[in-house]
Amino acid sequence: MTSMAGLSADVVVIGSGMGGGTFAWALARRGIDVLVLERGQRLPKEPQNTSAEAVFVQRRYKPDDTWYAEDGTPFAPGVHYVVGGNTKVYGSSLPRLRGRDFEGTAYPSGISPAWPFTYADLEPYYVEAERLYNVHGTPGEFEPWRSAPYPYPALEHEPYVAETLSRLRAQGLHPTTTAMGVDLRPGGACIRCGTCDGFPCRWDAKSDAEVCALDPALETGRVRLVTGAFVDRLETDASGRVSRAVGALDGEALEVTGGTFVLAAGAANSAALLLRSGIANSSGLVGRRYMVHNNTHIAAIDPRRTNDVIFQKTACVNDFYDDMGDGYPGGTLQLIGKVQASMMKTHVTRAPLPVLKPMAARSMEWLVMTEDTPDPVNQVRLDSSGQIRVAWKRTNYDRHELLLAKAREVLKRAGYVAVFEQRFDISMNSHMCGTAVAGDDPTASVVDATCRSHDVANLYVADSSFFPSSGAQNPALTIAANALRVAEQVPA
């Protein structure tokens, strides 16, 4: 194979999921030369896609890598390596931070800090992610202002769900529509299948960050990408600005120069990269402030109904994300995709399919979130060998006993007789952010408010990793939103 030395372009982004293949697209528009470097290939469309047994019980698609925990502890990270990234298998659900996790919120055992920038500065760049995405919705009671409708409606509950979201209006409850981003526009590709959350998708359906918008970036013929390019770090010259990437590729070297460099490697990824090569880290704060949410997988059950739904996650309860009832916040409740017997066994591994079987045909899955708060002990760090260490620890963990708490007492009046948890652990990381916060003090943040470098004049960040608080929503749509306003400040 030919060495890959030499590779030049504009910008060189590092990672294609959300943020890169998000932040390509709105340089493509500019006319500037893109280079993407993904580490993976590209997710083939296979039957397997929709087999889960293979996605969920032989991990088909997840990377043969290695994290290790604080006590050397390893475990298997929940990320994907592919073009594309995590958005590839995940659930679709592009909800918007709300105004007040800008702001900052104090909890009764933590502090959620204000962000550099405010809701208002990135509405209209909400509204842009949501076109792009072909985000369907219907503004819900609890929602944040908006400027624009969304740009198609929601997605329809199936019975099943609606007559579940019946019961909790009768509580009280101001059940509406996730916001969610797949292809069900007219003549559009979903076919509303039921192996959407957690799955590939072999139509192309889903509103991933490859199908969205790096493919179109690549069309505009202003894009290249090269798959299989791991950055082993970033190089500077005698000005203090980034000069090259250097790393390999397939076993040959990679070496990368270019004007202007932007990490959307991930959370965990673009930390390690910038801890490898030892820059930006005049604040000590690379790696630091690890957030992941808390998150909770519960499934209820009522054996007296069966539930045949196909498309469940249509749906999401917003009534306790401001205020449990205590003047703190809490979070949100919100469908998953149906967990079919193989799923649940994954967990349960004791459990026998036959008993699996009619317990899954008769439960309704939801997903309990409520905000991590950032803590400097909480880290991603590497160890004497290169290899990642996440030093983690759940915090502001006390508004998740309460939302779950709450979420159980919801689910049984309205007739499911029992409520099974999976709390997430360490490996379940979808979520990950904040190890290059951003903020105004360069001595307490990694990145400005537009997200470049306080040390680095040429250096961005466009994933998750700049977040300053996790807020209690998926943070696809906000990552989105964030690599077209950042995207606007890149030189030309």
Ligand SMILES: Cc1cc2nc3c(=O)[nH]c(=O)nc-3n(C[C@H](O)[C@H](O)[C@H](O)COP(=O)(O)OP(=O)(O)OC[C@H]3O[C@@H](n4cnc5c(N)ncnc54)[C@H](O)[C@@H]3O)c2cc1C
Second form
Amino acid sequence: MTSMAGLSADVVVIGSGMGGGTFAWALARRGIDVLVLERGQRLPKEPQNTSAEAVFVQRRYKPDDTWYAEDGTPFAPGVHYVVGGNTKVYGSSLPRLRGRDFEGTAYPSGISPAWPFTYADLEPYYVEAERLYNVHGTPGEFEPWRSAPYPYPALEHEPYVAETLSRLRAQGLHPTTTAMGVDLRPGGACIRCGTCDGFPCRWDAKSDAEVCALDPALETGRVRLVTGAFVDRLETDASGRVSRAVGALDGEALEVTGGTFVLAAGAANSAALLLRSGIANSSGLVGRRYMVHNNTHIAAIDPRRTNDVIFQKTACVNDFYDDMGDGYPGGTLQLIGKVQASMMKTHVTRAPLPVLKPMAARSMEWLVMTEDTPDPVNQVRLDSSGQIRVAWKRTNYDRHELLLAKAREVLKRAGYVAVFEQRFDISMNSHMCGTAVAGDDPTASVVDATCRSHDVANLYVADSSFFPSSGAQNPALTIAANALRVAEQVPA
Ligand SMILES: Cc1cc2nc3c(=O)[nH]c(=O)nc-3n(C[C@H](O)[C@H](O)[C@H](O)COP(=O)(O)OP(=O)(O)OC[C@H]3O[C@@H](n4cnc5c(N)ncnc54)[C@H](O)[C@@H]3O)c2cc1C
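With the form predicted on its own done, generate the form predicted in complex with the ligand in the same format.
Next comes the full complex, and the chain you just saw is listed first.
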């Protein structure tokens, strides 16, 4: 491969995941010339896509990348360096944040800052993002107002799930359907298989950024994609504008010039790129205020019922989202894809499979998600050898403990005799955000309300880095909606 010096575009987008892929699609619609630089390759469609052994045990689609905790402990981060980024394996649960997530909240032990724009500002882009990502949903209690219906009706619950939900309803709860990005339209590609959450989709039926945004953008002919293109840093000219992106393409030098540069490498890698470049950091906040949500997977066991579900991820409980009964927000309980015994074994490594198999057959798995609050101590930085270091301690965790206790209580009342938990650790950072936070004050934020750098006029952020706070809903739809919003700001 020869050197790829000489590549140029009006807009250069770095990263092809939820932020970058959606951004490229929005610019293509405006007829703008776009070049997407993606460090990874296309994820192959192959039988291993649906193998729990290949995906979870052998970690077939995980990159060979090591990050380090502040004390030097290495860990494998929750990233996927492929076209489409983390959305290639995500669970495609695509809820909106709630109105109050955009407003400031003072928790008993932490502050969730306000966003520089409101839910109402983002709402039209949520509508568009739901259409782009074929979201299936039916508005339930505790959802924010919407100006248009969901594009498709919600996925139906299978009988085992429906039975559990009726037991929750009997307790006065309001379980509702999860907003899901799957192609279950009449004649759609989804075969309702058991491997969706955490697995790539061989049938292109999951609404990921490659299938729904990037490929349609490429089809317009206005967008070009270069894979295997690792952007190491951005260089500025005498006027302080970014003039080129430099890095490596399959081991050769990569140099790309452009009019506007858009960072969408994921929250940690976008921050690392800015830090390597030494730009856009007059606030000193690049990499800081790193958030990941407070998440725990729980497996609830009812030995009397076999869970024969195929597609489990259809329901959630948001009764505790705005108020846990003490005036403060809690978070969400959400069913996840059915967990197989071999997947359980990656966590409880010493338990023999013959023990885990009957357990998995009688368990139902949920994600308990609450908001973490931004703390400048929680930080992505580069060490002296250029490696990514992550300083992370849990924040606002008392809310998480309360919601976990509530989850155990309602599940036990619903007939589950035991509830096992897996609290997310530093490596389970797939909801990461906040490393180039948006705000109006240049001394307290990295980008402005349009996600343009306060310091560098032709530099935008389109991934989850801009989140001023994390809310307690899955982030991807908000990343997509914001990318659509920001893409309107970029000069043609
Ligand atoms: C198993 C799993 C399940 C999930 N489930 C859900 C869910 O159900 N709902 C939800 O909302 N969210 C879910 N998420 C999280 C969701 O996938 C992410 O929030 C979202 O993809 C983040 O978008 P992004 O644009 O910030 O980054 P990404 O989508 O990760 O994209 C970043 C891209 O940048 C590329 N890149 C990185 N560095 C460079 C560089 N230096 N040069 C060039 N390219 C670079 C990467 O290869 C990648 O393609 C899940 C994630 C995982 C891993």
